[in-house]
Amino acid sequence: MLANTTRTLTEAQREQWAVDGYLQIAGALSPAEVAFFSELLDEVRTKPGYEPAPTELPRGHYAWKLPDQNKDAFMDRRDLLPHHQAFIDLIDRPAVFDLILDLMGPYIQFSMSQAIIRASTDTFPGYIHTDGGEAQKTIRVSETSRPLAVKVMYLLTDVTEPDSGNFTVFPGSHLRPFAERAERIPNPKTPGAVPLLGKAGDAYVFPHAIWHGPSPNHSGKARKTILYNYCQMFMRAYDYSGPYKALFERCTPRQRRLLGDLGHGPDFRPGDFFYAPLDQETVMKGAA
């Protein structure tokens, strides 16, 4: 049976995805989820895991390693979901889980968790980019089409004034393409960025295709957040190649089946994330 708590996008916010291409869902987690999420990163860095390795390996890969053990400095770590429970059940969050599968549908996966601290410092002027690499770059949707891919980014530090390591976007830029010619790269200053202001349990929602980033961070604190991605299902997971099977048993059967399980076994077979399971909505749209 279908759940009944079903939550579903407002006309306002229809409107501002189309038109702006995000959302902000105030409240998405609370206090004591905030509090909860802050320590557990604070922990997750004392350990290693998937981290930058700039000097080792090509941007964008990352390399199994320990992080500046500062825990006011930068991280980024990826691939959370096995350093706790509580990372497997965010996954799929009513509050914002419902969103998503307004948004992009039933036929969906998820192929990413990331937690980044952004220091307060000088040095960092802040970026702006698209998600998915070079190639997705260059694709973009039409209006009335579902995404293509959608991320969730949890604060859990308070940003409620400019260049506090605020997200960044460009509104309506998820529907054109900049031109980037060396002297247009866009930035955080670049007319037409608006840095965001949030409270901590604020969620943003958005697509690969809008120009993001962070703002430069120079309100002295540190800025946390988690963020994780959504796909479409013939698309490739960031995190894993294949079914998460080691996750499997902590899982929900809807978690499993966005984590790869499609219902006939853990293994791969031809045509697979192409044509789903019979009772894939139904599925997608059950109770957590």
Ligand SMILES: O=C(O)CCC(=O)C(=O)O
Given for the second form:
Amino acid sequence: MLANTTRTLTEAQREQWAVDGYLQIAGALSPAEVAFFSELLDEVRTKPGYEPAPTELPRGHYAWKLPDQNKDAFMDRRDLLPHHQAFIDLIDRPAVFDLILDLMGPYIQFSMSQAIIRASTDTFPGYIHTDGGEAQKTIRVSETSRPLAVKVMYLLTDVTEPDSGNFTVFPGSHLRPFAERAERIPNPKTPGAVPLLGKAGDAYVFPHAIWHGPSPNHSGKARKTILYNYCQMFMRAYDYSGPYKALFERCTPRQRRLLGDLGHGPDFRPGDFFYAPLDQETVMKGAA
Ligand SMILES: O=C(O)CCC(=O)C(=O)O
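What about the form predicted in complex with this ligand, after the form predicted on its own?
Expanding to the full complex; the earlier chain stays at the top.
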């Protein structure tokens, strides 16, 4: 694990990103921030929002509903930003967003926010997937390419033993074909799976292309995480369509740009998100 002190990738981080396909940032959130966001998620749970609706909608689709009110029960809340200013400010939190910029370049947007609580239970076996659905399973950029889309997972609870709802990866799987035949469906116990350990406040950074997922959680305590997604500008955001106008007044210029404000008014026009505005690099550096 590598503490991030330089705020841009170290050589070791660059190599780990290229070879293993992910990074672990120690202490990305302070203990006070961990406590704050953890309480905030408990509060989010008390209000309805976008949650999975497995009996009503296909897998991966979300309906407006209230989750289980037990704080340690499963929750999978999408579109966190409207709930609190702190969620907006986490979009471009310096020590992590600097790495995102270094990895992805400046022509990016924010595409998704999510909070997942993995309850301790004997009934959840975990699962393995790429992000980006069916398409990203077969799209693999090279070691030297910028990624198409990247996720940051912030741990809000310690995950220091296997089978604790660990974020589990197949290192290097972002670069090679990955068998997914019916008789060989990958799962968190498939040879090659690495269940990552971490402390509350650590963050994992990984591209959509890496095969990953949650391990079972038999730890006796719930595992809490926040996930933030970034993609190249020409791709589609998952939590909103077109500029996220409702949030612009609460955002800095850089946050607004990341949420689709291209500086020519709040409405979408054909051709947007193809060529970036001329000040894109300056805005991403936070100087605008
Ligand atoms: O660990 C989890 O709860 C799921 C994380 C994951 O696989 C994802 O965000 O794509």
